[in-house]
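Let's start with one chain on its own, the form predicted alone, as structure tokens.
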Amino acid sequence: MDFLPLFHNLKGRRVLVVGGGEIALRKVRLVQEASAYITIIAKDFCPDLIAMDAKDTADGCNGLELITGAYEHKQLLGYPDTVMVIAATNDRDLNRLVSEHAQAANMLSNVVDDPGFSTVIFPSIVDRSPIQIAISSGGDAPVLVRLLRTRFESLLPAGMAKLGSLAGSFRERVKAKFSNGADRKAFWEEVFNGPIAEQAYANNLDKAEQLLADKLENTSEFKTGEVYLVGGGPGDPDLLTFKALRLMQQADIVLYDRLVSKEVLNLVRRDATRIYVGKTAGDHPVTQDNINQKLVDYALEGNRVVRLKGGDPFIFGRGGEEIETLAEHGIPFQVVPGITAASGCASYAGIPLTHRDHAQSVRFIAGHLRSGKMDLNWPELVQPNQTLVFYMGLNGMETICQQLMEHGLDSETPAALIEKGTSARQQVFVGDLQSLPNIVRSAGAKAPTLIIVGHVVSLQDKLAWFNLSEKAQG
């Protein structure tokens, strides 16, 4: 990310603004709402700034100071308590000079409409204080940011501010009642998703407060331990289900494997503990038995645990083994299906798994080598009018192609390997049983990959729609 989102406490702190026009006015209004002391240096001031200064003086606040004149470096140095400097003139060179001076003095600097010379930028804000949402594109797409803000404004009830304040008034009491962090989270989630929240949204604050007090008095220890087996799909985060995303946001602990994309993992709740339990061919630093036991142990401690898997938990994902262990120990669990790699990668590569003219059935096959061998029922795999999809087949690709040809498939049977399917790095290598291994090895393809064999592959060139610039043809 180009900028780290932070919320600054400017109450009682000085902010120096250079510029007195409409541009400066917008920034001054925001900073003033944060209760900062504001010093503005400019040759001239717009009428609204003059009016703000007059009102501040009349109210006896002394939070706004106007200095008439051209900006000089010594003025900035004359306010060593300044925490942020805003350059908001219509002179680009002057703005950048002010920013250089501020940064040299280790002050935060914002240059209006020039993020490259800023150390902080102002986001678009949805304000339901104490709840606030900040949206920014780093200056790249301000119109898009405004559209997003409009959507958030319509989604968040005005009463959310009152609900936030009510929660704040009970925070210490809840903390004293529930020493366990997982119990506190569970308590507040019930508050924010139930009748207490609805009463606050309806402006019935006395009723909401009474309901919250009653709930706190009558709620004892929570039993929150549960495990969610969540299919993370083949990589594109847009392919996650709503339920998967909801449970990922509730998790206290997340155990994830190597096939979970970074983009999907980033959607997990930020403060959840993340534990990598990935395995590769011939390298199992965390055994399956160990993973099973971790799920049990973490759940027994009262945690909500997400076991996040690439693809679908029940298709070559060992999900069945994991929930067997959970059931044996009486641990509550849920299973959330995900889009399996065969479906997702084939779709994004433009290869239909079935087609009336080419294939009336499809088989999913584990294609990894065991002790250098691959023991499959090859005669069943060479039946006509079917599509074969090999998971984990990159290392054994030569064996797969050779065995299919030896058992009766024509050497010119179309075949494809999809690398990093559904991601921006997707590449599709197309050939036939004879040529595909050389094509793939020459390109240096790396896992995760998927191999598809069958006449449906011949449609790929016509139907490819995703990431065409990354496609490689053999």
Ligand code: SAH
Second form
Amino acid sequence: MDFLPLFHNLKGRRVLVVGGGEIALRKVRLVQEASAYITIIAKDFCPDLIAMDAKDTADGCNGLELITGAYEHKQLLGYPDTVMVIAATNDRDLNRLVSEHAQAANMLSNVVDDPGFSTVIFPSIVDRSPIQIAISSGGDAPVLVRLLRTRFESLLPAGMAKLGSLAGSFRERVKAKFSNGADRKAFWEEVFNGPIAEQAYANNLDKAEQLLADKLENTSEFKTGEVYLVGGGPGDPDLLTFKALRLMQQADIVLYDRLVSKEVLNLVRRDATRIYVGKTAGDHPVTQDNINQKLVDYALEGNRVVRLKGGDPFIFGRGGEEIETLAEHGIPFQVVPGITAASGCASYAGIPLTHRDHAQSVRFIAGHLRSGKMDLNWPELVQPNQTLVFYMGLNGMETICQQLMEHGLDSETPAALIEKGTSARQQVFVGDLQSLPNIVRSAGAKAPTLIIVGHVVSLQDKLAWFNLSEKAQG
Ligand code: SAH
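Next, report the structure of the form predicted together with S-adenosyl-L-homocysteine (SAH); the form predicted alone has already been given.
Below: every chain and molecule of the assembly, starting with the one above.
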């Protein structure tokens, strides 16, 4: 190990910076975040440093001092309380000289972009203070470090900072309650993996604090389940949200239906119980009441239940009904939006749902047949300059196209049907209101499919980008 990672308390301590350009500015911002007292020596200062100086003085909390002029050894010696020196000029030799002086005075020394002459180097930081991740390659692979940082940034919920502070404020009380280290660890693990953490991530700090206090009071019988109504998106697992993935990986029980793709389901925590509640032809479907009741029962047993749905739970997903029952039983729940089929299929088919020249509005319509009929407000649907998106419309496709033409849409209005959108098996069939049904029926398309009607469909020719080699010929 070339460098030992340490977290440095710089509060009220002096850091000396030599150099006044953009690079110095970046370091100054960092050490300022850590509440250091900063002295900068430079011939010139970039405007942001000057502005920073003015601002700090106005505040009366002057943590910044700018000294104009060339660096001299005696300046460094003149600040014996300095704990760290940062050499950030664009003169490599001068930087190294500064570093030598600093080291001779037993001060920590950082030379920007010159780890060989530094005794300390700045890591890449993921900051959810008080939680921090510092990443370094010792100067060997800065681009790799940046990539890693991006990954960690996406892994750590923004609310992690709040959770960390909350835990900090309970630390002493928890310590007093559990003298045994193993018990304490078990307690905190439950806190960080369960509803308390989720409440903090959801910015419900009062609730999180109250749950934590309750948990501390009745550790033995504490067990509240929670239900997460999660949108699993249209199929491609890369379209899941971070939150959806996190909750799926914490779940004890997952109830899912037919629209949830296998790839998405594979991301559920391996030892979670998976319960299929969808409909399959010939089977007796699980009724909605039954699903609602199951959610309640599992949660009351203390489970973390994920109700995983295709697309977005609040778009033709009966999500509202499911959480209504939960609310009636006082069971805590959260709703995680997902990418709805209209967004996913349109994007992956190269059909913008709105477009300045073609459509200023878009409608999402339930296009299923009820007793062989479709009861829709057709005159509204044939208004110009709008895009129509029909969910559940495969069986009724002929009716949809026919009715739209009968109510005044041109038979040459472009129309598309997207089968298994966003998945590797996606197929896009393009035609117009007159031709689409034949194109689709002769290809034998199967659910799930989405129908898009409107002039935006004509852009598909130019904008298609996904799965081109396997694209169906319309
Ligand atoms: N809550 C879901 C919709 C449920 S209704 C969402 O927001 O997407 C079910 C209908 O969604 C299907 O009949 C079909 O029209 C559409 N659908 C869902 N996933 C689809 C996909 N991958 N490709 C095409 N259509 C899809």
